[in-house]
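The chain that follows stands alone, in the form predicted alone, written as structure tokens.
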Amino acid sequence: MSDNSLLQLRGVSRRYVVGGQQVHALRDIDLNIRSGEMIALVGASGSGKSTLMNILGCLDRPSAGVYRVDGRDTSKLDPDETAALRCAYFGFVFQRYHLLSQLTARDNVEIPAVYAGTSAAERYARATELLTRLGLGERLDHLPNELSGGQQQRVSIARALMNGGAVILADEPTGALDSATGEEMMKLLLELNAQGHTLIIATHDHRVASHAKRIIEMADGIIVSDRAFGHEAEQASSKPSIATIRSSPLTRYGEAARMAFLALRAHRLRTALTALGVIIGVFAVIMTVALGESAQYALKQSLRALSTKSFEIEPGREIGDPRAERVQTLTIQDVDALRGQYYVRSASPTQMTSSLLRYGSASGLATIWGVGESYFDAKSLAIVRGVAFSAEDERRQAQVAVIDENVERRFFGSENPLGKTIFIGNLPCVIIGVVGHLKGRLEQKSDNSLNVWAPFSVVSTRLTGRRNLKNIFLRLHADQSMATAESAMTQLLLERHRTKDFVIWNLDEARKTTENVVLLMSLVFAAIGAISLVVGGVGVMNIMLVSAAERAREIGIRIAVGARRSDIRDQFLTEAVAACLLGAAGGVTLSVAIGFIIAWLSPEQFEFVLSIRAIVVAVACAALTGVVAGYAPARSAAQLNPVEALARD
């Protein structure tokens, strides 16, 4: 035989380790195959013909020896170069057809061209032309289970020819067909050989082998005979008719996404189980972040009442003193002394009691606050109608009052309350002002509570009969140091009281501490959601690993028709990301639905708002989860041995 053979083997051996012992499937095979030949490999099961076919088709590598394809030493090719060689030169026709169940006949035929980088329009037209030529023009969009055995084998042949099929490797091509269909299939293969395709058939059927012009008989991994029949004219060299130009990353990932969508649609239950864990994780992330941010917002609304540079002084020896309620040493004189300090902008005494409000036939229990004239400024309470009482009102014990909007709404409706007289217990007071809505304020115990402010001198003498204070609230000038002022106040009160019977609260520090606590809680909530998402990711990984094992045959088919490892990895990775994004969409939908319910049921002072940032972050995390969780299964799928993969059911 000439030394310009298309396929050439020199000293090729293939050994396997089975049960700790070496098994020789091939032993020192020397073989030349010229372009255009039709060869039958015959022999009993276990003779080595299938192993030889796998090596010829670059699905397997020799343990020893050299195998060249068109002069290229396959042992020196990396996996991607081997895949390109397989894609360009070889077409496989399998006994069991090996069609992908989720793809139509035309889609199955197009697969080799996808991995060759052929444009969508070109491969569509070529697949249609091949199937029509093989008598399947009316079955282009049918799934494999809608085709007969002979029709499926024709689809397999069309797929083998998609990239040119310079060498067609047919492993028992008629083994699963009846006699009549088998004869028809052989005629088709003979026609392909007559057109210049190199045809290598592995068979144990001597009737099939009789059609070949060269019969190679094998036994125990060696060639026992190699017989040619008739004169062999040198065929025109059958080079690949379609160049294997690798597509751009965008096109490649687009095809991977399409394949992933088809695979996810074909395995709906597995897709749903994969997405379920992500749905729960995304829901947990969005809801926990939303709860944390809503709590932060509610707290900020409550803390808005606390001006910057502010302090609150309460009775008691220390924070949490159980005797604090019985300590009655804070007095109005302490307030006057503090007002005279250079660092104090405003200071107000505070008393609090409850009393029945009456106006006409309406009545209700309200919280009565006895405060100084600077209280509203110090607490940043906005007077939306009328005015606050003055120092003169406090000095002369004027029976005036400022009400909140709840009192206005409940007692006066649309009527203007200013100038009206309301009874606090039996004490008549003229309403001179209305404080804006107190949603979330510390003064308010519930959204419907009633609040009234009156001069401290009036409340202490006419309502409570007490001169001692519940607390003192004061605010510093903006340029004063909090630490210096706190030290000075402590020294002043110690001198006045001769003992430490008061507690000074730095409200700025308290506010910052509370905000930090809420922030920490938000982070904890987010971490819990993230853990849920991680658990969902582990579920995705497990299901994808199972999927890779279950779909080993599909992976083997894709590798056989020219897929690179990166193509397999990209597809499985894309499937994982797509499943996670599907889960993310479900999680977002569920979060929005539950969020509306929570917002509807929540009290007005707690405003539940779904964070767009949380949704974006959750979806991004879901995609990242798909990448991380899908990488190991995708890599595992890409590393599968195609021979072993094709042998699995």
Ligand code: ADP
Second form
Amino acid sequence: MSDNSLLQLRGVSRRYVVGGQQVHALRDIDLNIRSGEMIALVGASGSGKSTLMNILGCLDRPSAGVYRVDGRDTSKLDPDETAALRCAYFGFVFQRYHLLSQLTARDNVEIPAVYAGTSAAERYARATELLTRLGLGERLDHLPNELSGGQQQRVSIARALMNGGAVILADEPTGALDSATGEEMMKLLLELNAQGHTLIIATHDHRVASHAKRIIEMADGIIVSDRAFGHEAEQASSKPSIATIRSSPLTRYGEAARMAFLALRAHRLRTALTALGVIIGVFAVIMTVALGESAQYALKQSLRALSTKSFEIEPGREIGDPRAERVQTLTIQDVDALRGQYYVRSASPTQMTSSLLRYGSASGLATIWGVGESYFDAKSLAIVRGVAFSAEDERRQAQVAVIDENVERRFFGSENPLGKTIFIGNLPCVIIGVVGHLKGRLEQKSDNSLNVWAPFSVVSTRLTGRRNLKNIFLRLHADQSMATAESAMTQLLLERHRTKDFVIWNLDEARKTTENVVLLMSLVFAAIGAISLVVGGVGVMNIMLVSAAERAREIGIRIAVGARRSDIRDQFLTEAVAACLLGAAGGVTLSVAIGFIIAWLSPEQFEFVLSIRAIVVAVACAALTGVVAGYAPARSAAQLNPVEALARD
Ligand code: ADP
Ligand code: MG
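Now show me the form predicted together with the named molecule, since the one above was the form predicted alone.
Everything in the complex follows now, all chains and molecules, and the chain you saw is the first one.
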């Protein structure tokens, strides 16, 4: 083994399988290249020059044989180490320049340094300096399509020098240029060689080759001649050092995010379409969750008014009996009989009427409830001020009343109503308590009704003059079975009435049913939201896959200038997530706007709960969608063969 060889090939072959047939692009190549050499690789088209260049630059691997760079066997390196080696040693100059079209000249030159982990300030300065040195000081911020061919090739040379470019691999660098510009380019490359850069030029142009100090001629994958001219002194050249410390993950993700941003900006329409699917998905999630939560909230509020182990007994043959009004057999005596049962904790009769309420000069029509003392407990009505009436009050027909907050506000304002006498019709009653609001949110805003509760005995004898009840509200002892109690009560009432003219409502079952409906409803809402996000995700995946295929050349270029596979993967993944987050931002904005419009259009009937939780969940889901949908495209982008990718248009 030659001790001072920078690049060393031993028995290197490269075979391709095309349609079941083996093509030998390189056969058993032995070659030593020393640091500082200037080599022209000549030969007819198809002789294997590009294949050899790609192997030299670690873009491709030999099918057989050993390739050593600075003594390191490249077959022993993992993909990341290979990328680091490529990054540190090689600079590619291609026939078709291979610049990234959405980036400015300076940004293009900076890319290798990004992958090498150079700081932003440092690489900006170096890119500016290199381009200025190559005569492009005025063109730093131009896009490739604003530059001439010669200028683009200078940009690509600057890019090759960015990380040091110890070895410059130029594959037909003058192939796309006119002869004058080509000549100029050769001068530039020769200057670089004089400065110590090892230079390998593949060309079929003999004028170009005539500048070389060593000419290697190839034919059919074999080296047919290898001639050196003049004495070649070992030139002093700076040894590249492979950066072992790459930049921190945070900086790397920052770079990936910047690249993603540039790519998204470059493909605005595609980004907008990608985001659109997610906008709709996020909007659907937020809206469905908000609607679900609003409905759930309303239902839960009305359910809170129901205690457990409770029944309601109403007159009528069946639920919704239209003649129930005329059934007058449900009476206070039934309540007394039920109260005597061992399983009953409390039973409250209810009568309802409406009457004019007067206090001082103010008056208003109110609903008057005649109820038992246990009613407040059974209905979970909270007394916020004062007390509820007692069994004693009911027994001696005390003219006392409990009012709700609407009555308090309407008649007393900020005055304390307790102890004041209010007139129900012509019946004076002393106010002893105030009931707080416990209504559902749906009703809350529109409910301005006035409610007054008085002892059943008072309402029945002094206001309605009726004995029959609107209903009986009944609560069992906690340890009693609902089913047993229900059949016992049915039995009891049948004996008393001799006919089935009553309906027993199991309120616990009603509650359970409602709770199940609420649960089902939220599941349905969640499913709708999830489906829309999945649809959005499929859209993102689709567009990212197309984009990965479409951008094969870009990926090839990035790998050629030193990107690791993980860099490519991160960039594509970041792009997908960024597109999704962009969509999420759009969806949230849309939801908030629509939420305001709904609230503005229907302030009374429906309070729209646009919860922060729904927004957070939707945005998190969108980001997750980005990761899931972006993963496969990002992987396939990262697995791309750079040589094939660069060959594509
Ligand atoms: P040159 O650069 O000298 O024109 P190449 O190295 O591009 O030659 O090609 C050498 C041989 O390998 C040619 O016969 C070509 O058809 C074949 N070849 C190159 N790349 C591939 C590939 N990706 N798949 C199949 N055959 C290939
Ligand atoms: Mg070629």
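Owing to the predicted nature of the structure, the values given are computational and were not obtained by experimental measurement. Positions refer to the first chain, counted from 1. For clarity, a rigid core is taken as the largest C-alpha set superposing within 1.5 Å between two forms.
With the core held fixed, residue 336 shows a CA shift of 2 Å or greater between these two forms. In this overlay on the rigid core, residue 487 has a C-alpha that sits 2 Å or more away from its partner position between these two forms.
Taking the rigid core as fixed, one finds a CA shift for residue 392 of 2 Å or more between these two forms. For residue 496, the displacement of the CA atom between these two forms, after superposition on the rigid core, amounts to 2.4 Å.
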